[in-house]
Structures are given as C-alpha cells and as structure tokens.
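Below you'll find only one chain, the form predicted alone, shown as structure tokens.
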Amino acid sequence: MDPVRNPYAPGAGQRPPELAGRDTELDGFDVVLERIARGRPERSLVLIGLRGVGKTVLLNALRSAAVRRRWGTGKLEARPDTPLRRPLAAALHQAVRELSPANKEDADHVLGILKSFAMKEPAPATTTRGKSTLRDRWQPGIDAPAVPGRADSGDIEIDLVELFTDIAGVAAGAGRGIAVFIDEMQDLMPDDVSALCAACHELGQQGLPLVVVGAGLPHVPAVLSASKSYSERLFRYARIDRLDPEAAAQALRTPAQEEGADFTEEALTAMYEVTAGYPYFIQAYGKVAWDVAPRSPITADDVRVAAPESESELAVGFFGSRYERATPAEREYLRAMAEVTADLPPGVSMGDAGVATSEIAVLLGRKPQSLSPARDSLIKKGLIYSGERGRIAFTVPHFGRYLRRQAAD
C-alpha cells in the first residue's frame, strides 16, 4: 500500500479523516446554537472523557459549527497553576473580532473593558532590587483604550460576570452570539472555576447569547460541583467515550475507500479487538496496518502483523511520554494500580475501571495516608483521576495494560 496515500492521522487533537460516531453531539450543539439565537434558555456544554477519545477534535468541530453561523468564537487551553484571566482575554478578543459588530463604538467600548480585565491580573513579585520585570509591563494586544470601572475590580468572579454580560450584550446587538471553548477544563484554578460558574449563571438568568463549551477528564463535574453547588444545573455534560463497532468500522473504512482501498470484515473485527474502539488507537493502528499491508483489502493477518509496531509506537509516544513525567514514588503507585486492575475485563469503559485507594495501600503494604502525596501529584499531572471519594482510575485507556507489559519485559 502506498504510504503517501495513507489517510490515517494519529495526532494529538488532530481531526481524523472521518469523524465517526459523533453525530449526536454535533446535532445537539446545532440545536443549542439555534435556541440561543432565538432567545431560548440553554445551558453551556462540557465534554468529558478519557485521553484519546477525541474530546479536543470534537471541541474544534463544535467551534467550526459556531463559526459557520457567524458567531464570534475563541478557544483556550487551561493549564495547572495558570490563572484564567489572560488566556480568556485573548480568546474573547478573537471572538469579538470575529463578531465584527456593526456598531464600531460599542465594539471599541467592550474591547476597552476587555483590556481592563486582562490588565488586572495580579503582577508577580518584583525582583530583589525592586525593579519591575518585563512580565510586569505586559500589555494585551487590544487596539482600544482601557475602560476603567468595569470588569477590573481584581476579583475574578465579579470581573468575569461583568465581562461576559457586556460582551454578550454586544453580540445580541449584532444579532449573533459568542462561544468560548475551554480545553483541559479540569486544570482550571479553583477561583477561576467559581468565577466561570457564576458568570454562566448570570448569562442564563439574563438569557444572553454567550455559551461556554468545555472539555476535560471524567472528574470535571466533580470539580465544578465542588466550586458551586448549582453547577450541575448550569452545564450539560456529554460523555465522550469509545466508538461502537459500527462507528469504528466507519472511521477505518470510509477514509480507505476514498483512496480506493478497503478492509475485510475480519480485519475490522481484529482492529476493534486491539483498539477497543478508542479513536486515537484506531488512527494509530490504522496507519500502521495500511503501511504493512501489501495490497487492498487490508486483512486480519495484516492487522496482526501491524499490532506489534503499533504497540511499540504507542508505548513511546502515548504511554511512555506520560510515564516519564512520574517520579519514582508515583511510578510505584501507578504500577500498583495496574496490578489491582489486572483482573478487570479488557473492554471496561470510562469510570468503570476505578479502584479503591485502600486496595493499592494493601498491595504496597502502606498506610493510605502515606500514599496521598503520590496520588495527589498524579491527579495534578493528569495521569489518574478520582471520580468519587476513595476511588481512582487511569485517565489513559489501556495504561494499566502498558504498565503490566513493561513490568513483564
């Protein structure tokens, strides 16, 4: 098979050639946009799922849907220990520019408010000599004079409520809306989560055309609920999981057929067995299977030949890169998790693979409290998550299997 024509794309956040199995989410978001455009009440949306299920890809597809309706859109990726104010200001700046309100005076005014909001982020401590750093003198690239007295109190919750209200008002005046897309939502700082919930609450009460669309790991609902008890009424959670066999076959077969190739039914069955329907694995195994197959159609034998190379690549790029971020104590904890989950069925889905932290402590012969630092650090690094008190799970599909194979080598 010609490797140049290989259609599969196993990249981080890279859209696959066929976005299979996500029609329900895409159609549902079209309804959300239409309802908001008609002044109907609608909740913001949060996509939740493990690594490798295509949350970022779907987030980008939803943004494209908003762009097609000529909404203003902006996107940011939350990062641990990084305040929301500046990246959100940059995303909203782009959204207002895309909106291109007919009334330039209103647009300049709201950009001035946005500039004041961005500049209110607390400056870092000065140097020991008392001189300000370059970061202290940072100015947002917003071509409008700052408007004082609005969204610049320094309290992120007060400021974000005012900012969202003003920007949504300009969007309403233009007859359109604003959509803000936030990836890795679990990494938002606690004060920023609280502010985001408060702002979405205000938007809902006023019926303003601004919607937040987030994506994150399965414990995002718990993060939001810990901040505001009413958060479950502010957001609609869409669980993004592995594909069923039919959708997985579509993700493989449609791109191949567009290149004049195909898979046998036995090959599709074999692919589902090794990938368990996870979109990233489908792309990774599909790419190697195409390259090793001598001719079309790709057979089950080709899949078996491709599997070791696919697993080797995943071991380095998908699994290994994450494992290398762990300290020795954290790796011990991860390996213990892998052993505890060894008897679970291979096809368990998101959240179903959670194990009790007490079982890990028993396996390691340690008191649970002594393992808390390693567990908390792994959660912060995004390698594991806790969907409920006393239970944890891997954020990466098949990570336990990878660790067990590594231990056996």
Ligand SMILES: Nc1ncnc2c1ncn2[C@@H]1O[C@H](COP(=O)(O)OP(=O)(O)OP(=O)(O)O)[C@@H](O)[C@H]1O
Contents of the next structure:
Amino acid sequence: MDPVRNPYAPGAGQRPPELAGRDTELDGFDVVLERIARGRPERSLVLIGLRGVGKTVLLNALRSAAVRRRWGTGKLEARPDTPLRRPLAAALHQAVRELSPANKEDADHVLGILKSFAMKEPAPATTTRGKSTLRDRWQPGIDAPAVPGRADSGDIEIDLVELFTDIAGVAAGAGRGIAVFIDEMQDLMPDDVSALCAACHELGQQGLPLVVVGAGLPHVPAVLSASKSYSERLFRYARIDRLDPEAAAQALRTPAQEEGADFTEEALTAMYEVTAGYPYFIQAYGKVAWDVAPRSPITADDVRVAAPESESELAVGFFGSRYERATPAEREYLRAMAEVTADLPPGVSMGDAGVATSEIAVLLGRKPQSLSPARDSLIKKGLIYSGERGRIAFTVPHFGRYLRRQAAD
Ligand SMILES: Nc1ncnc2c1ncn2[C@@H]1O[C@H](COP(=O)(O)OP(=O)(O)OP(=O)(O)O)[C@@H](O)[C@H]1O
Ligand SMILES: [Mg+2]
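Form predicted together with the named molecule structure, per the form predicted alone context:
Below, the chain from earlier opens the complete complex, with every other chain and molecule after it.
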C-alpha cells in the first residue's frame, strides 16, 4: 500500500501513531499530579523496562499530561560519567519558563538561584587544555542576574534541596507544580542519585509541588537503593513490558483504520507471533507489512512476506547498532550469554532473572573475575543489566536470538 501514508514509526523515542496499552500508567500519573498539587504525600513514578518497550514515548506522554495541567516541565537524559548539575539546570530553566509565574520578581529571583547552581559545576580533574577552556566559557543561558549564596555550595545534595525547595515554592505560589523528567536514569552518577533522593524526600515532607519522574532499564531500583535505602519510599516503579495481544492489535489497527485500511484477524495473530508484543518490533514489522501488502486488509501472507525485510531492518537498526558498540572481548561475553540463554523459553522478558555469571565463566573456561571488566563495561553501555547479584540479562529483547542466528550464518 501507499508508503507515503504508512503510519508506523519504528525508532528510538519515535512517537507511535497509537500509544496502546498504557492507560494504567497514564491514569496513575494523573492521580499523582492531582495529589501533589493538593500537597498530599505521593510517591513519584519511575518507568522501568527493556530496550524498545516504550519508556521514552510514555515518559513524553506523561510530560504532556503535566503540560496540560499547566505545570512547568523539563526533561533530560542522564549519561554515564556526566554530572547532573548542568543538564538538570537546563531542564529546570525550561520548567520555570513554562510556568511563567505572574510575579516577575519571584521568577527572576529563582532563575538567579538556578544560574548560580548551574555555574557551580566543579571543573573536571582531567581534561585536555582545549576542552577545559571551552568549559570555562560555558554559560547557562539564563537571562537573569545570578543570586549567590543559595544552591551554590558545590555539594550537590545541599544545593538540590535548596534549589528544589525554592523552585517548588514559586510553583506553589502560582497554584501549579513542576515536573522534571529524567530518561536513562540508570546512568545517573551515585552522588547525583543520592542528592535527587534527598531533595525529593525533603519536598515530600514539606508537601511542595515538585515531582521527579524517571525512566530507565530494569536495574534502576537497584541503582537508586544502592545510594539511598529509603528510595523505595520515594518512587513507585512501573514495569513497562511488551503489549498483550489486544493492545498489540490496537497499536497496529487504529493507525491503519485512520488511513482507511485494516488487518485481518489472522494477520494480527501472525504479527503477535513475530513481534511477541514488543512495541519496537510492532512498529518495525507493521511498517514493512504495510509497504508489501498490495491492498487492504493486510493478511497473514503479507506478514510472512514482510518478515525477512523486517528482520534485516531490525538486525541493522535495533540489534546491530548496539552490538557494534561492544569491543571484541565484550562480544565474546555477549555470545556466551546468548548460548547460555538458548534454552530459555522464547520471548524472555525482564521478569526472567537472566543467567548466572558463573555459567558464562564455565562456558568460556575462564575465572569469573577475569570477565568482570567486560561485564561491567557492557552494563555501562546499557547492553546488559544485573537485577540481582551474580546474575545477568540482556537489556535488548530477543538479543540472544539475534546473536545465535548471527553465529549460525
Ligand atoms: N504503547 C505503544 N504502542 C505502540 N507503539 C509503541 C508504544 N510504545 C512505544 N512504541 C514504539 O516502540 C518504539 C520504541 O519506543 P521507545 O523509544 O520509547 O522505547 P524505550 O523503552 O525508550 O527504548 P530504549 O530503552 O532503547 O530507550 C518506538 O518506535 C515507539 O513508537
Ligand atoms: Mg528510551
């Protein structure tokens, strides 16, 4: 059918034509916002799940919900080894601007505090000269005179508590709230995690309307509780998983119907077999199936014809791009994991605890300690995660299957 009208959208963070099966989280978040607006104690939401299940697009949808309530919102993506201070300042800057408090004096004051906060970033210990000059010249782009003496001690925990309190105070004065969205939360640095928890804890106690909403890989809870044991009382973890058959059908069907097309029931069943309900796969297979189908409705045959092309596109865009980030030693580790997981039932999801790292060592005939560097850097690259001690799992659904096929070729 006409590729120009193809509604499907495979790609990281690509807004799907239909956000299917996430009503529980969306409704739950409305309750969170309403309670926080009323100064009630409420745990914030952190979306956790494997790669490509739709955490980022759901986080964006939650942000839209906050915007609809005229809250000030800002978003950032955590990156490994990158301090939170500057990206958070940029996100909060956006949030305060969206809030556009009626009282300009209040706004300028809080922006001034934000500026001091942003400029307090300690210079990194090891940088080349060129880089550090660039950093020295960095300016937060905040159009207000800096207000020194608040949120600029250099201790991120103290500073965040002060900054959040002041910004939330302005929002409360305007009868609204602030929501900060942090994607890839597992990549936050330990000090920053502690500081965020401490600040959220303080705000909760004061009943101030500022909420931090997160998304990340399945081991985010472990990352947060390693820094602050009380993190479980601050955040409610919502597992974002593959879609059930009804939601998967809706994700395919609604966009097709909007273009005057449809799928047969058999086609939807065939689609669920190949995608296992993983949102990224639904978009990828849906896109090719639409293009190869000669006419509506799309049939099970069309899905079969589309499968090889869908798979090769996923092999490049979804699996290959990640595999390429691994060094030879890391690839060896990944392939060993794939072999060990070969016996697991299809559609291994994060509910599964993965495999024992000791099994991988046995398979490779190596001492477990000698494999730690490869394992740790794969975790840092976000390709694998460890939800419990001594066990390891792929963050990418069907990655084991992809690696085994590749080895067979
Ligand atoms: N609820 C949904 N219904 C239909 N399609 C969806 C849904 N959620 C996500 N998608 C699609 O799945 C793909 C992946 O979404 P997204 O990038 O948000 O995943 P993610 O969990 O953030 O992945 P990563 O861990 O790699 O960042 C996108 O193409 C998106 O359009
Ligand atoms: Mg994402």
